[in-house]
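Next comes just one chain, in structure tokens: the form predicted alone.
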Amino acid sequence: MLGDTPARDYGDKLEAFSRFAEPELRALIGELGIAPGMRVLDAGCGVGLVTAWLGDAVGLDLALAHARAARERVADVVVGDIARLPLRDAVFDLVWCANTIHHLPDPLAGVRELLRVLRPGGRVALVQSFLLPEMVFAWDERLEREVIAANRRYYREKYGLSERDVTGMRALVGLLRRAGVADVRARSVLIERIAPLSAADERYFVETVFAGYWGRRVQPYLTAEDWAEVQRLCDPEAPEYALRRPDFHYLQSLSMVVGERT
């Protein structure tokens, strides 16, 4: 759905992402159970980070460039696409999915591969951000919805996406029960940040959010006025400096959605 083809490669923001997420990445993982000597399966693992977090893990991403840095910190990756996994029937007990099964034309079918490659009992867990919008501008809402909004706008345009094909990654429960799954079950957390925030944390916001998701690409979907506010916020040389202010409090929800094979 959203074009990702063995030549894309966006593993920078797939790294900052993991790196600021990495404490509720890791509880989730946590409750998860994982064994030694379970077989796990990281589908759309990106640059490995999370794979090796995973434990003794199995990483595949279709796009070469993360599946070169993804072996740089894991012995096994496979290139492949999650909609056709070069892989045998019924041997891993646990696939993780995370921020990727919407990424496929057709998210359904791409369940239903993932349990073709588990083992009767093995558990596939999506995870996905955003399903509740996050919070930036606490002080700011409109301007806060407006913002959110260019950018799903200009995703919307640049993919020939739909608004219901946007909003549709948040029926991960709808989407893994159409697949037959059993025992379906949902997690979810909350990634806070409030000011003070660390370095690597003011990092990833101005990077990552700021420069990168909602860079210039969002300017022509705002006012004049509210391009302005947006600039000044974001730039750490003005006095308005959102990540400097004392209010500053950023939500973003991450959830887990948990099924097992019959």
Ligand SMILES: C[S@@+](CC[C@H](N)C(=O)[O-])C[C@H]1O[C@@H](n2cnc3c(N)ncnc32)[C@H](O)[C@@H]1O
Contents of the next structure:
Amino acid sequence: MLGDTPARDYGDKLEAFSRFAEPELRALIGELGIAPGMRVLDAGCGVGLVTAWLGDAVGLDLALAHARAARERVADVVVGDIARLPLRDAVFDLVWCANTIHHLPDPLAGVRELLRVLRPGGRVALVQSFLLPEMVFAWDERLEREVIAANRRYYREKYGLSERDVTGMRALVGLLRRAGVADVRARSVLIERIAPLSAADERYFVETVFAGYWGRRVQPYLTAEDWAEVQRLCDPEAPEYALRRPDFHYLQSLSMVVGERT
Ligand SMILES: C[S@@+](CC[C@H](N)C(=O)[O-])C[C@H]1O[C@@H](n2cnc3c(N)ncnc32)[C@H](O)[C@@H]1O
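The block above covers the form predicted alone; next, return the form predicted together with the named molecule.
Zooming out: every chain and molecule, the one shown earlier first.
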């Protein structure tokens, strides 16, 4: 649905986000009570940073470059499609699947496939960022809304998606319930950063968010004035640079929905 293929490689962005959100990701992982000896699968493991934080987990990804990067960090990485997992039935105690299930053409079938490889009583944890709108320009909600809408339009047009396709990822609770998962629970944390930022967080915003996710992609969907202002806000050399403003305050939600295979 979002154009993932075995040949696609956006490992740099995945690595940057995992490092940026490490405290919050580790907080969610901490809630899962992972004990030594538990068999854990990271489905859609990307470059494997989080897989390594999940204990002795097995990583699985469709993209060859991502799986290759994950193998540098994790002993057991499988190349495969969540829609048809190359794994036996009922072997895992926990499946972690972060920011991945909505990449599948049929997320419900994907969840059912994840359940197939869980033992009865095993748990599935779907993790998703941005269920709530993020806050980037705390002082200018209008401009922030325009930039985020422009970015969404870029992705919708690139992948031929409707608004409903894009927002479908919000329905994680319903997705698990429709798959027949028991004891569904939800837990969200906020990724929150204020000025002054650490050098690593500043680099993440400048390189991954401003240049990588926004950049020229948003220009066609903004007025000339808004585009000029966004460029100034995102430019470390400009006096208006957002990240050195004393009122810089960033918020992003990170949600985990967990349930049990009956
Ligand atoms: C947004 S990334 C998230 C990666 C990782 N979970 C993380 O949090 O960094 C989605 C990942 O799922 C993989 N992926 C997409 N569709 C997949 C599928 N059908 N089966 C397995 N992996 C898939 C992509 O290659 C990518 O690595």
